[in-house]
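The chain below stands alone and is given in structure tokens; this is the form predicted alone.
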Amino acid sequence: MDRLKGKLAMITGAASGLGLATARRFTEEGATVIINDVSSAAAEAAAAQLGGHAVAFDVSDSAAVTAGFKEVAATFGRLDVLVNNAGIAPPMTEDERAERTAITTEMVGQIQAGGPVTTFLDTTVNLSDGEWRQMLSIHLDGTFYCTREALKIMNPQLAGSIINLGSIMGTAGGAGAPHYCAAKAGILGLTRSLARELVLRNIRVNAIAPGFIETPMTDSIMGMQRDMIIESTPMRRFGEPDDIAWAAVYLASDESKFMTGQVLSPNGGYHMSQ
């Protein structure tokens, strides 16, 4: 208890999954939490729940972005941590998902088989400028933007923490998904620029990269594609919303004050080489 007695933490896309779960956690600890979600509703909705304030806007809107850190200014006049988490999956239908099962229990097959491998999944050629903007803009430029206000809080306070979300598929890389990997490995690559830019103001910038965690951004990986996963994963799970709040809280407390450019990975073992 009391980890984080005293502090003004932001949370960006904040409502639910591990957003939620990190500011319940952060409240617990005894930090004040500014719910961010793009969803003004969800956010209040959040906010009430954990006793903390709301602040809706769209990460990747750079003037929305803009207006909530001002209000964040004008109301607490400080802010001691933000944490970069709001992001989106690739957008699937339902058909095409079923399609991209289909196509992945057969190509494995011809694998196991012994070849030849004549089915592939063809994202990168089929990706549209449009799926791609949209998802960069969301992860990428939204830490960015979120970041840079924060900092025009932070710089003159010369102290703050600056936790940036990434994924397990920004170190590893995952087939099917190169924006998102893109996207993902490009805010580890902004974390550690950050870290050495910031840390004679005494503001600390590390990163979380998560495997595989239970919340509904996963809900979607069934079947085949799930059971591979586990098996891939030497503690044989997916993990829990808490595997990862519980390392924000870490990198938000002075615990780990000699922390900075660091990425911690909770992902069951599934990839070894952080």
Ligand SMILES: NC(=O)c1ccc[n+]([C@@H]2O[C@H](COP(=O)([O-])OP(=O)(O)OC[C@H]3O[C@@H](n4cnc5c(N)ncnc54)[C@H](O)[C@@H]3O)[C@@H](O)[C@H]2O)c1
The other form holds:
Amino acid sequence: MDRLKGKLAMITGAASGLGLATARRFTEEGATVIINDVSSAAAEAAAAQLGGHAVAFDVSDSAAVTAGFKEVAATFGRLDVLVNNAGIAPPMTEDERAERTAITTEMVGQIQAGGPVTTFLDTTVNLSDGEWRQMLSIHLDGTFYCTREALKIMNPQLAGSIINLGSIMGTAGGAGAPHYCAAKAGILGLTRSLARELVLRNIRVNAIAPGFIETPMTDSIMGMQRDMIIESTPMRRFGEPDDIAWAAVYLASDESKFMTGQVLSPNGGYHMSQ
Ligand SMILES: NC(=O)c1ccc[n+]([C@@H]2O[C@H](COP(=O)([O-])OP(=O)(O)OC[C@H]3O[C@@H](n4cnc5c(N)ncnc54)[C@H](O)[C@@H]3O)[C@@H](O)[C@H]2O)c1
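To test you: the structure above is the form predicted alone. What is the structure of the form predicted in complex with the ligand?
What follows is the whole complex; the chain from before opens it.
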């Protein structure tokens, strides 16, 4: 209790999954939370549930982000913590998902049978400019836009903690999501660069790179794909949203005062080096 007493924290994409769990733990630890989400109804509902404040905007819309942070500055006049969490998985229709599952199942069957492999995932060759841009703009542009606007508040304070959501996919890679992996790798590079730039202002910048965690984002990972992830995870399961929320509490709190430019990776042992 009280690990974040008196702190004001903005969490993007906080109406669901990891963001919502983080907002809940932050609140319990004494922080006041500002819940951002692209859906204003969802942000309002989460804020009402936690006794926080809702500020809805799309993190990939530069002008909307600027307006959102101006609202935060006008209402509160300060900001202690920013969690850049908003994100999407590659959007897929049910049919596309079923097709991908069928391809993966056939491909893995061929590998297990010793080959030859004649069925391929072929994601990159079929990826559109729009799909690439959407992924980069929500994850990487969004993290940049929100950080830039937060710094307009944090820089004069000479204090702050920024926490960026990467992923093990940013370092380990993952067949079938080159745009997601590229965006998450970019976020880790951005984190380290910001950490060096901002250290003299006493603003710490760290990342969390989760493994596979049970949230609405991973609900649709089914069948053989889910089995393969579990088999590759020494703990033999997906993580819980709280596994990430507690890492965020630590990085937001003064307990992590010697941590900057670091990546915490709760991942059940899936990937053992960042
Ligand atoms: N769940 C996992 O296994 C996992 C693993 C590694 C990294 N991550 C990352 O953690 C973060 C949260 O993921 P989650 O699993 O909680 O997903 P989620 O789908 O449960 O929640 C994501 C939230 O972000 C919001 N959002 C999406 N686009 C937005 C935008 N443009 N502007 C503002 N809000 C937006 C959504 O509305 C949603 O409320 C993401 O960045 C994701 O890439 C998740």
